[in-house]
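Below sits a lone chain in structure tokens, taken as the form predicted alone.
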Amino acid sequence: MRGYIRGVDALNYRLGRVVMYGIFVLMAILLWSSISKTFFLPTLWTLEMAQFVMVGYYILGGPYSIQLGANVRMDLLYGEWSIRRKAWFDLTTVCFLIFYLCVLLYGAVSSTAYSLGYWKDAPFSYLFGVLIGTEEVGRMERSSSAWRPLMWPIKAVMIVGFFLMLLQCISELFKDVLRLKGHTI
């Protein structure tokens, strides 16, 4: 369990670190956005490119923000518990946590499927097989907008985003385990 922690937590601090200053990349895009429909001509991809990446900066970042412990919280009788009442109250909420998450990757997986042009109902099965090359990709889905992007590239942020989410409540899950065996985290 111990080792799991390590390398889960390791992963999405360090991702959690270079996605934090994704900030700046969405803030340059809405500066572009305001200074072209200023004094230029107003461009089409700059509404939805910063939609795309605040997208990428709140899944990507949720990770982090779990670790953290940054989520919101009830303190009023929280904050008195004490390490075990807590772990246990931790433990049963993040299994419902983690269960969400899986509803949220299914649907994440099979809305890029849909998006890669597959419209069955094995959408696990086909986006691994678009991975390895044995099935092959559809009519592609775009964005109704006059700028018409692929919503393929942002549909699988949110499958690895939701996916990092889902190993990061384990790994939460494995941490109150040890608390609740009496093991310092």
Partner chain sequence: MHFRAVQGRAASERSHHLMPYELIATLMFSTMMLMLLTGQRVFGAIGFVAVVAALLLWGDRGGYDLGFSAAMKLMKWYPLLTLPMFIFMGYVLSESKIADDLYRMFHVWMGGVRGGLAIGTIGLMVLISAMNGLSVAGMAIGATIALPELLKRGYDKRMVTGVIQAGSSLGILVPPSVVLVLYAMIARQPVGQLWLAGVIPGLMMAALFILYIALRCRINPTLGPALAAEERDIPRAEKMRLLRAGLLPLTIFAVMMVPFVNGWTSLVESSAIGALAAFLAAVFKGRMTREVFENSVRNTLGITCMFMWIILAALAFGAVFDGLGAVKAIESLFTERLNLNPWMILILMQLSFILMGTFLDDTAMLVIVAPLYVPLVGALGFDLIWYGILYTITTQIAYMTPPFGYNLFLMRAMAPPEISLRDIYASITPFVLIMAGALALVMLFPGLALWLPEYVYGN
Given for the second form:
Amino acid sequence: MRGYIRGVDALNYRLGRVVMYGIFVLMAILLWSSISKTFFLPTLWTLEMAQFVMVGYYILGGPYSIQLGANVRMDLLYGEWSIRRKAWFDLTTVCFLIFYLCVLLYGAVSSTAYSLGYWKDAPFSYLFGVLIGTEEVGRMERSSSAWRPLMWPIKAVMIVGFFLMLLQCISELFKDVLRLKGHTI
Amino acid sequence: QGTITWRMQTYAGAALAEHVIDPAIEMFNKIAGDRMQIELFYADQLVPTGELFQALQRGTIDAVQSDDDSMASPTEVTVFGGYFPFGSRYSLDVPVLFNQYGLNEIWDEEYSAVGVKHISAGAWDPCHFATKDPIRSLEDLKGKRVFTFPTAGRFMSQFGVVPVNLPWEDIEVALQTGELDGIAWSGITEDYTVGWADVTNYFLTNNISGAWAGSFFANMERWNELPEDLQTLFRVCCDQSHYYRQWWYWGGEANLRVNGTKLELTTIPDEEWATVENAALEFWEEIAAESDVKRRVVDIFKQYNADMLKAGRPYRYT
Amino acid sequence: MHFRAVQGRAASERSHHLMPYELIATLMFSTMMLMLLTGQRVFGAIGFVAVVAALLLWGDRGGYDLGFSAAMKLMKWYPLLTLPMFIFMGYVLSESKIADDLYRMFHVWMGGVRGGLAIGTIGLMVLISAMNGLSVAGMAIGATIALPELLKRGYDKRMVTGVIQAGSSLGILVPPSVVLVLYAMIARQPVGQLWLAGVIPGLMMAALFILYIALRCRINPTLGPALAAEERDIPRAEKMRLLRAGLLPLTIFAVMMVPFVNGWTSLVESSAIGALAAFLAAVFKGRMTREVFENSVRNTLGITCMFMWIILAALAFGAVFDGLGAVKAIESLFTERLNLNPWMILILMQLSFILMGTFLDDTAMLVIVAPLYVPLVGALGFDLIWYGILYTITTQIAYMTPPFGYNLFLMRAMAPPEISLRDIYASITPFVLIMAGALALVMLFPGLALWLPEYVYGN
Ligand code: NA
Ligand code: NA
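Form predicted together with the partner chain structure, per the form predicted alone context:
All chains and molecules follow, beginning with the one already shown.
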């Protein structure tokens, strides 16, 4: 359990440390958009690219923000509780959070499978098949803009982000279990 | 026996839906009564328009009103939905192409293959530019950031137009926040109905297509579950909707050009606009070269337009 | 095939008749409240309830998609691109302490008046509000720079705690404002006009705060003693030099707002320009240390993630509400069942917003509840720009009222130990009353909000 916590936390920490500089990428794209519009022809890709960067920024950065404790809680009752009681309640309610993340992940997987041209009911095994080369890629979904970027890369980023968020929340759950066993984290 | 409930999403926002779909659905619900009710949702309400097709296919929503292009349908006919550049001149062209020139059959084949029922196609308004700054020549198009349909945008980008894709409901705000310089998404009726005429100043009378083509679709399983009489009722209400739009737009376009006070009309001279029309023919060839199905559809468009030309007035005034 | 079809229909009918919609809606709210009260992260509580409700309603056909659909919808919500920019701006301003000079300026110029430092703090908050879109930066600057000084000078702790919380809440009313951007998206109203509409009510509210402080300190000078004469003995040249500190926020504000209002740059582009301007200001003032840089970048990620994940969850929740037909239900409740006139409905809405704002996250509230109210407000014939200001003032109140309020959280986290929770709660009462008064004024005199946007955009 401790090994899992250490591994997942380290992974998400490293990723978060990289992703947080995405703010400058976003800024650069938006600045380029205003420069190109003022001095040359407006560019086709800036707005959509900025949207993709934003998605990567907040979804991949999500697990790190959990580590930072940035996600607000209502602490009217919670704030007054003992560490043990907090751990008990967290242990229960984080399972609900994990359920939500599973649903998000399922949606992301099925949407990514769709963006690779798969329309049936087993998106997980299809995507796995694509990875190991037993499944074919079909008609690829493109954004309906004039730039027409492929949609699967950003959807794949979302899969990764939701999955890492899931791992992080399981890590939080394990931490509560350890706390209840009397360990210090 | 419970009431059958369908969820339907249109790609139009609420203001427009009041004309293009609400009356037909109200009619359906009134007639079907306890047997079936359709709950109607507007643009991006339940699912974003980009995800509309997938949601329909999976049954998240049971029926959809949209053009093929806007909902990014994964079929070979997608580019012909919405505004296929210079594909039609009048709104009556669309039902004729579908019912008499064989497009219905092609659409049915294509959508059946992806598990979706294509119910019927109909026409909406022509595609004009409404912009903040006037367009009086092709030169004025250069660098304009415009909300338009994917295929129309792809075509117009050769004239320096910069197509921007945003959620329908955000367009009015985007014109005000400076994200857009104009729209090439509708005729003047919609510009007034939706409120875009309040945030733009000029209307270009040249259009890049005489009529929007779009359809009603249903999830295949849901459709097959319906008793035959309800299927028929649904078809009849779709046809009613097509009919309503025929006169609503046709009358609206003329009325607002003549009596509207919010938009100043501008025109690019015919000789200059011919450049765009000729470019469309090349664009058709480019599209046709992409696949056999597209070739078939382009051939139908060519045949139809040739026939209309031969028929002479009032079909075509050359 | 036939069998599957029959089964499918049975399933879809069952899901529609399993529970009446009102019951589902009630269950959704109560489960969410329970999860919030037991301290789960806000986005988790909202998201869980949303996806479970979707599954209950629409079963395995479509119920699973809704959560993710919201992510795609969120991606297309382009004005949210301004969110990290404004947050970054705020952190650069507070972390780099370029506001120190500003604070000294007010200190020197206002110190001689009774309650002058508190009045100066309100002035400081107004200027900071003009440079960032949330209240976080104002809170941070107020709690770290102003609060210790005020306490040291013998100011009443309850009053100054309230001053900082109330003053920083102006951040969402004085442009730029993230709350108004979100409102603009929901109400489909132009951001530029909304921002301008916030200027006069924001200044008016600041003036009311100042009036209140001045009056109370006049009646009871021990609440805010004037600075001793020797402390005020500063050469005139130095005083003038400090005045220049006020140029910085005005410059940043102008660099961002002028191109936007003139239509040279779009909203999101302007926000990036503002962020760049704040960053460069800190660099040129020599304040952009490694630590400042690190803190700004890291906290921007944290706060942006917090907001985005809440909005992500709230969008799914909102879609379920839409699916339940909640807009029509609310409309019929107010207009048919209660049979109220438009003004009564409006006042009732504001009251319910304030009530909900005390215990709900206001971002979630905006995404979930505003879509229910705004169409009705529009249908009743009210101006939606004006209503945006009413809404924002309500949100300001929500920021400060326990148990759930961002400014309360921040104050608790940042306040020195001599300020107890009781002090913090007690400190807000007069300011909440003033805000309610401002709300009433803007309601009675719509011109307060609408005059400026009409003047600027009118021609
Ligand atoms: Na502000
Ligand atoms: Na509150």
